[in-house]
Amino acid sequence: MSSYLKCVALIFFAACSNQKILPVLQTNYDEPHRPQIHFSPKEAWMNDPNGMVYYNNTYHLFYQFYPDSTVWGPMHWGHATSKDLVYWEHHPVALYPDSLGYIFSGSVVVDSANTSRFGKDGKIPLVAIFTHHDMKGEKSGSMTFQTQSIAYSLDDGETWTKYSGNPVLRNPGIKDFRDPKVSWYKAGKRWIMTLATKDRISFYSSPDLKSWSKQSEFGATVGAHGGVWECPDLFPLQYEGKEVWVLLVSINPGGPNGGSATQYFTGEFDGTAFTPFATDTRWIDYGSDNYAGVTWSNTGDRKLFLGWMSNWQYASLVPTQKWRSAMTVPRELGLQKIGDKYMVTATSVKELDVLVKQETILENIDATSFDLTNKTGKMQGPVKLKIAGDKLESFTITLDNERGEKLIAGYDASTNNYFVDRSNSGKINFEKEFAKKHTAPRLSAKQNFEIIFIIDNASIEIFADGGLSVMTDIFFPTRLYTNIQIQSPEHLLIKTVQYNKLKGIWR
């Protein structure tokens, strides 16, 4: 349809301009694998989450999003806010593809010194950094077609005006030049960016958000390199009073179980340059559908972590109609340390907690065959399951319908490794890899457990050990799991199963 066509189409809801008018879109949330507890568009396509910060009292997610298919395309940032981490209420999109090219990843900082000289009449400004893309530049076999741009807000980022300035970073010459996150180094009183330079990672500072100097690059030669890097993300966490610097750098493909993945690095920052105190690889999420994730800017002491819950090995493939993908639940993320190295541990956000409609706590059970089922009802949405015992033996936790379609989870003790096996798990036809048995290492050494599990339409959570070891996966039954089955042939012991049914998101 012609752009008059739409125009005309559209008189009587509102006036043509030079913005795109969305159509009003009518859903229920309630399409076949439609998540009921994670956050996904109302329709058309979703990839990478951008810009969240956290201001006046309200989370505000951005995210890479093509309203016109379900399949990616000339990129814009989509748009929500949760005053809760758990309800989310859609906005129009924010920032639209412009002469510079389309809009890519990147991040939104509280500008509460006015550095950038954007506020007026004493309004603070959000300023969104983000990658240009020409599409033009990329087909024509230029190597200088990323660049970072920025916009700012006067209105608590519901509009958007770009700098007439931009580019404010020129590429001097990197193919994959991108993904820039920005937070304020109080020490050096200046802004850190942290972008994605092909295989490494490079800093730059700035007094204003304007003009930018290189500072140092990182990982070259270290960690995973099956693949571009991209969506890095630096900041520090404390460890019984140590500041210790984490750098999240996704990676596609060259992931643990295949596909796209995030790994992690800890060490110093001294605004300037990063040094890691170990260059081993180590992941936030061994799962297949968690990539892309960053922090949420201005959360204080809390760092607050989102991903895209999908691969792309995949994601334009999956077996859902109107929309395509969703967000991992939001996640805290914090320290523990296994000798001399800190590891980065990640768990549901205590928020979540509100969705508990239902509990059900069983003790003591042996866990050789168990049907869950028939002590709490069969599964009508999604669910929380806790599990916790003196002493971890191999078990698994079997979703299953009536179809004999089904999803097996557990662990395997003679390996030392927990897993997620969707081989069997309902629609797994659209893409080769995706029906397998995905592992992740019990990092632990305690004897002792506690495993929380996450269920919902189409997806699993695990947070193992203290949220240790993670992963994510997604699937695709032709009829809800409706049945959960727990078993073990070591006669594992289990001091405590949680059974939580949960409330959906969407009201």
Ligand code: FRU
The other form holds:
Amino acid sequence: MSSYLKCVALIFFAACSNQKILPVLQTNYDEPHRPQIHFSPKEAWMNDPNGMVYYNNTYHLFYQFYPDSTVWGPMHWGHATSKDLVYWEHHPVALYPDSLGYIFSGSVVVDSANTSRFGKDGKIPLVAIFTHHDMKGEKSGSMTFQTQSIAYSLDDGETWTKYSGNPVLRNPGIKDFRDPKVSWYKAGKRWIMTLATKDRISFYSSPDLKSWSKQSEFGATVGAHGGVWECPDLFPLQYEGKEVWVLLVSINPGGPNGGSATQYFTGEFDGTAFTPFATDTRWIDYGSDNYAGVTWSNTGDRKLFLGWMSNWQYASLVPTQKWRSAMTVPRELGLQKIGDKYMVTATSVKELDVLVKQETILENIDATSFDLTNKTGKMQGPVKLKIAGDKLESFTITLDNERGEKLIAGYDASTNNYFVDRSNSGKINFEKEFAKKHTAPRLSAKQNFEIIFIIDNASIEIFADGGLSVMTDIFFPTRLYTNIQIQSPEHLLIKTVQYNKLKGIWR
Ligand code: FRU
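To test you: the structure above is the form predicted alone. What is the structure of the form predicted together with the ligand?
Below: every chain and molecule of the assembly, starting with the one above.
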């Protein structure tokens, strides 16, 4: 068919199906700053991951999407899928704004028992629970412009039908009332909705995903409150046979290094209320670019997490052209016990190992001044670097390019902090707070260390001490960084360096 006819056919189809046509720009995923091992939309604006669910051997990723611009606007749910959490396939937009409002963040569940009665002919429904954000209501000064609604899919998430009885949860008069994360609470045989309600989390329950009743509230007086609470998640993890519930809460602003970030609590959940074990403030990631992250539903014993790799402080200013923002690498969550505290750990999923195209292993390295590029050749794209040894001392890892732009990461023993310094990392002037050094406390009490750095064209992710201290930061060099140097005034001895050059995921 000629492209003219294709166009006419598309317009006709779109008119009949009442869907908007989206221009699909071509991309080879090779634009400046385009992440090579991270999910990013082909084009246009993306923020939070939404509706992540594993179903029929497929990981679904929906996301906050505004297809008509590279800045935030009327929110849709974009859609992508992956068989392995590594390679992603794009799908058409899943949910469009409607008369009840924009489609804000939310979750998807597999309604195996067909509690919602949306299933037909034995087909199990996927049910999306999301916030409707009524822009007109907001402008008129109303307090009730955010409500919760549902939609279902009987074709593995490809197309969605919104429920005629929406909204299923009306707003009681709370301006920030959003981001429902729903899960099946086995012991009580009912659905639990974890909802961000201004400065606290509200828990609701439902037998059928359609009628919801409030159970309890948590958090008005504990944790970080530098900004509004958003995008919560609640799930159990096991630690040596003990069940520990984890509550994730994103806040904006008020993060440990400025802008938006995600804190967490550990505790008990009895089907009605969450009771924390401790109320000190902890962060799932101390860097400045991991926000609104939640976990996939229906993944059995594994808890898999993905965050939006940006920060509301500058997300709409970052110097990318065709698209804005990427996701973090998928991470597996776990627990470690430090003293009497259960701490959440996050590490990149093992599935990413398929990307290794060249591996160098070096042993017993004196890191006083060690030029890794000499041994491994220039960096030409994403890499994973793991260093391990018996005694951690101060060190830096410097990535730089021929223009002298550099990103410095490392550990400072005098403050016991890991850090990322992007002060001279390249393009930095698009926002006044961007060029900074960020720190994360070292939480491990052990002398020995294992630190993993995942470096893409425009991001660094650090997983230290089994994922106890995690940092994610983005950066925008005008040319790719090609050199890696390790330096340690304190003569750090690295027992093993594992350096992997990685293939990109888009070709
Ligand atoms: C978090 C957030 C959510 C909201 C969505 C709107 O980044 O503000 O609370 O649902 O983004 O796009």
